[in-house]
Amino acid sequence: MRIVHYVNQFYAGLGGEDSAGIGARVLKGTVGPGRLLAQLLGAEHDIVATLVCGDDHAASHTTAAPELLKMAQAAGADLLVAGPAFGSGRYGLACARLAAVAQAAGLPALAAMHPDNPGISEAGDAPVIAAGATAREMRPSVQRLAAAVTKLAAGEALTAADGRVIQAARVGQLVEQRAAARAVELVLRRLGGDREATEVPVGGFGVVDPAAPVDKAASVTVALVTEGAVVPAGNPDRLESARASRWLRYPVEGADTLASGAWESVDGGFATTAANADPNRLLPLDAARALEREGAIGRLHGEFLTTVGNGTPVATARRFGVEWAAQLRKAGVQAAILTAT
């Protein structure tokens, strides 16, 4: 088969954030995880040319996708693959919203990404299969891919055992009401000042109130944490670079600033360049001890906090809150400033 494989502008070595803007483009022949992939495919299939785009244009233009499988087309492709986009939630995006839309078309179409990935649910009709959730898991996840595509490529369904990702089944419901009265029925709820009332109900999150404001902030001790997995130099603790277990703390007592080389990012949910050529960024230390300094806080707690946000469970998250909350309070704290990513 004559195969377009898409990858981000990342993968494509295109550059990092800095170029998450990059519109449509094609590219001849594999680059990056398509030269792995075309390894494990052999000879019977030809991957014929290469798909980019910055995930950002991907996710924020619904134009990318119907752009990118007119090139597919036009490369005479017989089959389209996308990924895979491990845990990254606009690249996901992106990969099943072109497997959704060249299916669509007729052209068959193949996403990978990780299970939890927030864009698996674009995928419409084509398969997903299953990657890890990170780039460490490259190797695997392409193989998983490759064996996925040479089955696909013999008209074989793929099914749970290839590591196809299956989507949770709508099992219809036998009602007594026709929906035009239940629709009526709805709208009266609603005039009537019933806002909660659905037939779809939708997964949130939960609101959390925020705490009363402080009223002296000069007179309280003052805590830095974070979740942009800011740890020494070389990560000597291990902390994930996704989907944390754990969070960490480390010492500031005494130290004016996170020193560039000192300290680092890990976190790999998006480029860390500049927050490596200066940790502040991250964690302003530097701007906590000019307030305290200043006296416009009484003191900066002697250790800050810290965790990877990237890709972790909301009831991972919720249990760190509880954790740090508790911890800051035994040590005296009255406020915090959690800087994100």
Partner chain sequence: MTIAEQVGAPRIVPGRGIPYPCGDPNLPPAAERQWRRQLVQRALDAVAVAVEHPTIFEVDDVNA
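Numbering follows the first chain given and starts at 1. In this text, rigid core is short for the largest set of C-alphas that superpose within 1.5 Å between two forms. None of these values were measured; they are calculated from a predicted model. What changes on going to the form predicted in complex with the partner chain:
With a cut-off of 2 Å and the rigid core superposed, residue 30 has a Cα displacement that falls short of the cut-off between the two forms. Annotation for residue 306: C-alpha shift of 2 angstroms or more between the two forms, rigid core superposed. With a cut-off of 2 Å and the rigid core superposed, residue 256 has a Cα displacement that reaches or exceeds the cut-off between the two forms.
Moving from the form predicted alone to the form predicted in complex with the partner chain:
A lone chain is what you will see next.
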């Protein structure tokens, strides 16, 4: 079987963060982890090409995945393998999106990443095989991936036993006791010292290491970003008022303020009267612009990023965070002020 393998710029040996902006490209044969994968797959399968894209480029351009798919098809792929991306958010997003578009286009695909990778929700119908959290677990991760590739190539379905990450589905179920009785029982257990009992397990927020500080704000580009759903009046791009599926960006180059009547908040989670009377209360453009003029900010980024945090799942928010970081880094932004409601 002809296999095309996707890796990021780092695993392709094209550089680290300095090269994260490079666009989609194709290399002959195997590169980096693809060599180990090819060795484990044996003579029956052939990795004919390796696709590469910089993490920032892949995470901030929705055109990257379709472009890579075209390259895979041009290379005569029978099967597409992406990763392992381990816990890396941008890389995971890139692998998941590519696997999703390939699978949707009829090219069997699978991606590998850590089950907590924020990219995992973007994999669509493509199977995702669990990998370790970091590259230290490269060998076992690629071993599991190779076994899954072999099975998939033989036309068999992948299951949890193959390391497939199954996104939990809610299943209706009849229980003996009604909700009120179960709730009282949970309260009694809690009073009895049981801190774990629940019918609705809540996912953790995860831990993000704080970014290193800038030398001083006066010498860097600073961006304003918000989860307060600030949009142009009339909400032309139809941002949701709750449970955001996406985020938006709006130019503010040369603007001294967010004028009332020109901007509004569509957040459904709080009373927006005060925010709409003066949108700077949500996104402090007037103050930031004045501070830029006085030299306290090196440069204010030319656009702001916005979404709605109201009821938005943590997994989605994590993905937005990854995409925002990539977007801002690519634009040379070194610090961001996120206003939260």
